[in-house]
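Heads up, the chain below is alone and in the form predicted on its own; it's given as structure tokens.
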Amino acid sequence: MNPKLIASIIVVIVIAASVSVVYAETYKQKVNASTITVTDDLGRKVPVKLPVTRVVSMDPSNTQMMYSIGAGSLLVADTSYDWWPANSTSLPHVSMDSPASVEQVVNMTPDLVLATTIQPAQIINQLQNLSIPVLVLEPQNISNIYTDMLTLGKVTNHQSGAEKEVNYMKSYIHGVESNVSAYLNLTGNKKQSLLYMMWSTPIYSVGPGSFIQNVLVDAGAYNIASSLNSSYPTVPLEDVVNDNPQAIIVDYEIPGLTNITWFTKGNQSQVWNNITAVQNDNILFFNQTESNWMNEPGPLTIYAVKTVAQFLYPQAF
């Protein structure tokens, strides 16, 4: 056979093989591009098929994050506890923690479910076993909120919206922290000591590892329960007296605790009247909206930070 012909045949074979390899790699990338694997707040690696067009949110905080990044139109169901934004309340609702919610969720034919640790593991496992991906989003601090919002932006193809919202939140928080820091530096004052009351009898507060503790830190507060060994500790009244907080925040819907008379004329008034916060009437009673800001980690958390900071350091704003 002609040597030139042989050489030509070899070149053709090599080119064909190269094209086959390139095609195979391109095809592989296209196949892989239809699925994205993301890590949720439990450290689970969750594969999600793209595009995501139908999302069920099983917690108000997740609903708020979806709307804030511009992906709210993808939601097909949320919960009866959802309240923001106003149009979220018109969606069909699923139960937050009932085993019956599995059937409700399946009937919505979602591409993705957003859950929190409120949902029992059996619900998450059942949905996963039905090939419905579940992201558990449970931010422990504001930085985690940023991460979760960017993750949602990635899986819903709303990256720019997520980045814009995260940058806005960072700027807002930085502004609050700068105001407080400038005020404390100017006056030479120390951070105000604070008792945060989630319940009255016994006194339940927030400690290290809790989301609320992180919000209080960002607001410039010194939480008197921050050194305890529980995220939601009980605090004996005698310890409150010893710590003598300068301020008190009362969360919403503690039975009978809606104004200062609970402290000044209640069963333990003789004790409470010795505490600086009570003596100075430096007590903030959260309304429902303020409580939601504090207890639902998401884009509205920035308002919880500012509300606490303005309460503690009104001269800084």
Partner chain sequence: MKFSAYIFTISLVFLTLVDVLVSLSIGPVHISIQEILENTYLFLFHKNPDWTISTIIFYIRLPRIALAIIVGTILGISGLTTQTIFKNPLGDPYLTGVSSGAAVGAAIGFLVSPYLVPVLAFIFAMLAVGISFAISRSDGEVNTEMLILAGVSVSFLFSAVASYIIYLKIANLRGVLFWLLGGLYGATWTNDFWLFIALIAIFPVMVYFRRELDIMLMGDEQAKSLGVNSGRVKTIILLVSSLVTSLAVSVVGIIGFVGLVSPHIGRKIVGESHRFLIFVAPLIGANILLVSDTIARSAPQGEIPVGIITAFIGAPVLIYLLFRRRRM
Contents of the next structure:
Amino acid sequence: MNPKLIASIIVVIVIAASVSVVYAETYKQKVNASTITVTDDLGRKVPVKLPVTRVVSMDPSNTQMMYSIGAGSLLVADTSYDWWPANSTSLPHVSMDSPASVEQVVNMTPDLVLATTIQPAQIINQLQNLSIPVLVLEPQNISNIYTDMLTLGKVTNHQSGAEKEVNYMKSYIHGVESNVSAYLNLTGNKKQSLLYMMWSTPIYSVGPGSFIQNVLVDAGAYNIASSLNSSYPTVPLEDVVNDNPQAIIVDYEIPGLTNITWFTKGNQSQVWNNITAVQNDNILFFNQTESNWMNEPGPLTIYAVKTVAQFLYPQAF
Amino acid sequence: MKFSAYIFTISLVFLTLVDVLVSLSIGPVHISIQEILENTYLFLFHKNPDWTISTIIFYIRLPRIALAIIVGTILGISGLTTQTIFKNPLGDPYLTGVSSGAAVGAAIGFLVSPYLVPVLAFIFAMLAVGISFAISRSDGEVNTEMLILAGVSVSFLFSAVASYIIYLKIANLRGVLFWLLGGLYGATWTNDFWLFIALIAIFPVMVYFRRELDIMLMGDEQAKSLGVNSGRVKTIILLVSSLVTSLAVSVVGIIGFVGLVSPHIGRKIVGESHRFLIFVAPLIGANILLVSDTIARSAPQGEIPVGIITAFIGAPVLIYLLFRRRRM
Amino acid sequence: MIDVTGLTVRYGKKVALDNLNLQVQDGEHLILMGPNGSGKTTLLKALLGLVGYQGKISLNGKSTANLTRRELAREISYVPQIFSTSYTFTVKEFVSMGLYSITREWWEDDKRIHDTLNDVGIDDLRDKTINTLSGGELQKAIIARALIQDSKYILMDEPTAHLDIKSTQEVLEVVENFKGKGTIIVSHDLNALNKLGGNVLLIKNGQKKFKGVKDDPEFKSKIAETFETTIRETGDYLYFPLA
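Form predicted in complex with the partner chain, following the form predicted on its own:
In what comes next, the whole complex appears, and the chain from above leads the way.
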């Protein structure tokens, strides 16, 4: 190859490298000037430049957290799947069908983006590379919801709103838990055994390590799938027969499984008809709102806890 | 050779029976052999058996074991005939577009009504097969080289359609995904019965043509000059095996490797001739699927998709056989 | 008698056989010669109904197009060009395939197989698998498979190509002993003609150039013309000089 060409390529590379080093340094200094660094649910340390005035939410649960701490007015875009506090806002929606359009998000000129892991890591990295801070808020249990909301309060300068909301949630959960434990103490009953169904054939459920399992435990349930060594186990039908659950919860919108006839008249009715929960018709079919409470970790999760507890122990309330 | 092949075929039948008994006593719920025997006696003579044990044995494990055997047999025999007719050792029963066609049917089924999933899976599987056949007809008979290419193209097309349907309606992703991974968790005596009827309807056809299948391995020209109407035999065998594979797929989803590996194992043991292979390959298929499914349903973390187990068993076996062949 | 009239075969636009007329008597030995691409193999395939054609081929006055594959296989058997194979059929199983046109039974221990293997001199190989045979052995097994069909005619495509001298001699001796069968042998070289005698059919570009015996005064000039070379004779032995 032409030595002149090689030389010029080297020169260009060196110049580009030094420019970018210098640029990165100045950028760091800028960041240091008025930023706080917070840790999100992926354990990433995310520097956020203050004040935050334009926030994009890429998940309904994130939207809910924003509104619940009183920071809803900072949102400049949300998702078409948002349903709380209002069914649809006048804000522009980012596409929630992952992956989101990076262009669309950048066009909002946000100074903070909230997301969950529904978005591919590439999207989050791409935004982060464009100097847009992305917080992944996806709590794995209820106390994790509290810390996330306090973090959000700190970043958006709505600390007191966040503290107020977290205290309300804590007392709400405490109320439910004390009702249940008082009832169990009084009657001497054991915890109700529960099968939680997210799919029919095979039986897809939740186990230790999943958010929903933690909600079920908080509601005083004994989840029969918790003996299986997986966060989202496929429960063998014979385990169901052996554990013979007293109650069944069916998630919203499982095709074909919307009422008890799937159990009593379906293909495997010979098995299901002898399960206690089916015999006593003790089956809760989540409606869409209940399912959303359960599946979107955020300020509304407390209602999921109460719904499950009330279903399992109606006399306790 | 002939004598030992007889012995081997019969011992395979016995092995299957042993496998059934072993599989019956294995599962996520521990039930001892004694409890099984006791409750079987009580159940059969209507004498108040233990409800948990008898339900697990008679309504969960046994129908599932039967389904594994029936589907394994279907995949084994379809795999064998497909490999023979295409003269391609990598042939499997899904080659003509069955799997991706069924996937489209299932995806549509989960949009419309889950009760229609098996029906639509079957219809679309046969549609894909039909398109492949229509593309590859020349001079009034099926051109197998064309059919492989047509099968691949049609598979790509249908896979794309299935993916698009899944992408459009994300809520049903879960159902389609479970279905695509395949599994025998939906086993019932009713399913078993209908698949069994289909199996005993097609099995004699395959057995009848085993002589022709031997000769057709020598290639079209030789087969024809020896008096085999290979065009007709090909069409009949491929249609029959696609039909019965589609039926199996509509019940258990797509389970790989069984149809691919069983004929190879069979050939190593009883030789190339279909005289015994036509019985041995399906028996091996039945045993592979039964063992795989027993492992799949007994895993400590809940059920594992059986296709993962068949791949874990099948791929090393296939690699071993390839090494053996290379050394020969 | 095989009677071919106006036989034309086309592969796409290429004309492989061009309005060919031919008669082969029962028991006639016919050596079919011609350069590469002259249509020799195509003629065999047309006779066997393996390619589509225009014109008429009849066997004892009946059109072969009206026969089923099995009926045709009882009249005409085929020895294809030698092939390589990885299949593990035993020689016995392989040869038994020739009985398909007669019976669909399983017959691999049939006396006919034993006799035929003896006739071609490979009875000792009957339990070997065909993927382990030498070229000469496999060629004999293929011939045995055709013989057992018990047909009136045998068509052979280059039966001695790819064989060493000794195997060539052995195979030609086997062919020499065909009794009463009409035989059409496609051959590139003059070995078959020198050894077996009989009639010669020369074709080129799908057209018949000559049919007759090799002693025909016209023959030497015709064969030289067909192959675009010269031909020499030593005693009774014909050969193409290489220089």
